[in-house]
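In structure tokens, the next block holds one chain alone, the form predicted on its own.
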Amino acid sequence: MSDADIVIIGAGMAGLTCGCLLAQKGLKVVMIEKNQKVGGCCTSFQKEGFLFDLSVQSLGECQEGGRVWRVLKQLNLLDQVRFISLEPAREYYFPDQRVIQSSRMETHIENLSSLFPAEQKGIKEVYAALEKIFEEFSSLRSSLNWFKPSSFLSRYPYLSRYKDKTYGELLDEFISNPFLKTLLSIRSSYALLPPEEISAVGMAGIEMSYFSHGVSCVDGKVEQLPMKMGEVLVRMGGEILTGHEAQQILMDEKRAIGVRLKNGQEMTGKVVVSNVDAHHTFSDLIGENHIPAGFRSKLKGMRPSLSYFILYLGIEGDVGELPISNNEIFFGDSLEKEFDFLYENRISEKAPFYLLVPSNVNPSHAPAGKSTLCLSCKVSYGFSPSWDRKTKDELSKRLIQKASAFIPNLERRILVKIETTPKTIEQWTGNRWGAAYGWAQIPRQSGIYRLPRTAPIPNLYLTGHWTSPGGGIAGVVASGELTAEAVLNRLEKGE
């Protein structure tokens, strides 16, 4: 007899969707989570009274009708997790100018256009084709045949343009102004690519799970939101092993039919989720023996996503000179430049920098008369072959100087000083090289192209950001979504 109905492992975001969603139909549920708490990436910590959020500073599809706001409406807690609506959602910084983005579609159209008039309907076509994408995708049902080309094309027409196209592809169709190219695509860099790289469909995903849902920061830590529904988990009778660690999935006639704990327990369950990183699932969890030649050659050959170097600070004053809480600040119009020299292991001195203010919306943060900091730039796992203290120095430096551009004496205010590097990241989350966000979102390993939510092990299943639609919050809770249903129906077909 198994030990449980499912047995998952990882408890980030997307491991405990998928494992509320099936505990709630009446399966037993068991998650096993390395670190001492759940939330994965979206987790928080304190020090000498500042209070700061690992790495998510703002989500979407949290106010209603969203993906987030409809699985806590689904888990009975949207009383017990709030959210602060962000508008405008982030102010960009330029040399010559600021921009202002808004987090609702509409505006923010009405803003580009009346800087670029001539260029109205192109902004505008840019957007619906970028709404009809997201809408396509995610209607995409997880026993949805792929490859029958005919019915495809028919049922899914902007999907079957776009699918193996870059974003910048996509505004070529329809613009020509190169910094309106540069404005419509500064989002690109969240996912940690160039619009000549990122996928037209993940770029969907981001764009829109912003805009159709608004954007927001929990009220409070944003751990509450992972930790409240890992609560539910267990009241509807799942059980949480944090502080464990899976050594091995278990196999029998080269089905999954559980998972070794490093300290030699064994969990059996009918069906397992990995919601950690791919090639630690497959290469040392299941081992490459057991895995399909063609399997292996495809997970060799996918690129993860690059990562970052984060300094949070806790300063002695307030930032009233930074009335939107996310800024971004950029050196020059172009984005290509920046990603030249990190995938040469090196940081341009012109690299843009982010300079978040958690504290402006979130006063707890930090106690009465301070302030918090999130200063943070884009790297490569291979920028520093150790991440040692000089190397960490060196960069923290770089990004306060850049940052007291904008907040005088920033320096001398420094009470708190606590960095993130790629191994940081690495060593918390699992993801291998510290991806931010799985797989790259490059057309060959976005939408229907990245890993499939079931493995080519029976009775194995994926989720999280190794899986579709890909990273971010809103992306993780849909992957929780899809895998669940993807369990549900195979378990109610009795297979």
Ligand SMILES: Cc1cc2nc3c(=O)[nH]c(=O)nc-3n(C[C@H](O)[C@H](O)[C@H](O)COP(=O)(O)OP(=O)(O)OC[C@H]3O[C@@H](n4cnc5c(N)ncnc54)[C@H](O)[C@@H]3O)c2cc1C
Second form
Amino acid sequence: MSDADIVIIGAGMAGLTCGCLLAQKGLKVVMIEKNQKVGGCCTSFQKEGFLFDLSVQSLGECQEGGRVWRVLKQLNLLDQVRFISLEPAREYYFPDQRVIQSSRMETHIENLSSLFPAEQKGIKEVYAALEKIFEEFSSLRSSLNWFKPSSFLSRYPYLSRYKDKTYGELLDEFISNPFLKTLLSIRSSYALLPPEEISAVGMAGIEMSYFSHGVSCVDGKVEQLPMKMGEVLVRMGGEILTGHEAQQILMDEKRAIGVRLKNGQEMTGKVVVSNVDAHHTFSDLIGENHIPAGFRSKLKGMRPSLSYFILYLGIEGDVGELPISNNEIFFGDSLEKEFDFLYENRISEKAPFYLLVPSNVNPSHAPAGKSTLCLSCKVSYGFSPSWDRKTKDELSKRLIQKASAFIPNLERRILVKIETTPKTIEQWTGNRWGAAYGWAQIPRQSGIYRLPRTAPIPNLYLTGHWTSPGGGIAGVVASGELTAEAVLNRLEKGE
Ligand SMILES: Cc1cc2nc3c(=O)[nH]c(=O)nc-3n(C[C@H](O)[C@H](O)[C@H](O)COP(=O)(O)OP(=O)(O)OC[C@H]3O[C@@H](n4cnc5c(N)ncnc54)[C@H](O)[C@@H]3O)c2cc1C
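Form predicted in complex with the named molecule structure, per the form predicted on its own context:
Full assembly next; the chain just shown is listed first.
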């Protein structure tokens, strides 16, 4: 007798999506979450009257018709989680120029075409190609484990052409101006990769998830999204064991049959779904001796995404100086150089940084007459061996100095200051090295090559940003839906 039909390890956005959709089908779902609250990366915290979202400040697919919107509709949550549309989505500050990023593709193409009239055709071709890749990949997703090379080329011509290519290679086909290439590539940095490394398929996923159904942030705090999903799961008969860490995936000969918790309690289920870091799943929870040798060496060769250092500030006064809440500041034209430093565990003096003013769109984040800021830069976990106070202070000082060029007297206005490092993210979510998006979206780990949702262990499924399609809220919600679909298919077939 099983305790549950489905045992899910981890209540991040993917685990919750998967759990809610399975519970809605009448299955008994038990979720195990090591933190005291659900959400994983998608969480918020408060200090001295200021509210901060740990991450997730720009969401794709949340407006009418988008994937996140559709899941919330299916769960009757549309009136409980509201979104604020961010248009323009961002402003980019270069040394001699400011460029607005619209959240609408047509407007964005028009803006770029007016800056580079000779390249208008190429700009349109880039987005047409990304749209096609995304369309083909989305139609393939549910049958991702199916692969017949003979019919693949004719049914998925764009995917066939770009599945092994980087976005940089795609751009080279259509664009010649180097600065325009930079402008067309800025969102590759959301995946913490330069255009020369991010896969064309991964980039199509990012661009289209933001262009198809707007760029948004949650009205209020971002953790409302997972919290409301958790409440629905419980109303549908599911259970969430918060404050409980999974220690082992139980095996019956070769199949997964349940989970042992750190406190010794055991939960059995017909299916086990893991929403946690893939290394943690296979090396710690299952044990390397249970994994086929080929899969083990494949995992060892895989590369996680980079991470962030983030400085959250509560400050005195308004920030009227910045007309748009989400800003990115650049000190040069090339996106690649920054990564040369990052791969050597350094940060370039000229590294771009993000300057967000969340309270400008969400006034409830700060008391009246005060504001919140979120300053951040990309970092590797290895930048500091211990991420001690000295390292945090040095990076904070650097960011404050740079941001002071945009916000006068910033240092003197600071009331509250909190930092998060890759280590904080690792400790909170269990994502190794604080990887912000699971595996890096490089060609060999992206699209049809991403770690599948089925594991080489019968009864075990994966969901979340370590599996297909990849990181970001829209991506992991897609992953949660697709894992639920795969589990249902199997249970319906009685396998
Ligand atoms: C700093 C930062 C900024 C980001 N900004 C954005 C953004 O603006 N827009 C966007 O779309 N995406 C953004 N992302 C990415 C996005 O947040 C993630 O891709 C997504 O939330 C991952 O969801 P998940 O469900 O796969 O896993 P996670 O959120 O990592 O959840 C995994 C859960 O498993 C739990 N867990 C781990 N081990 C165990 C165990 N042994 N037992 C029980 N529970 C366990 C963890 O506590 C956690 O709750 C950002 C990420 C970071 C880190």
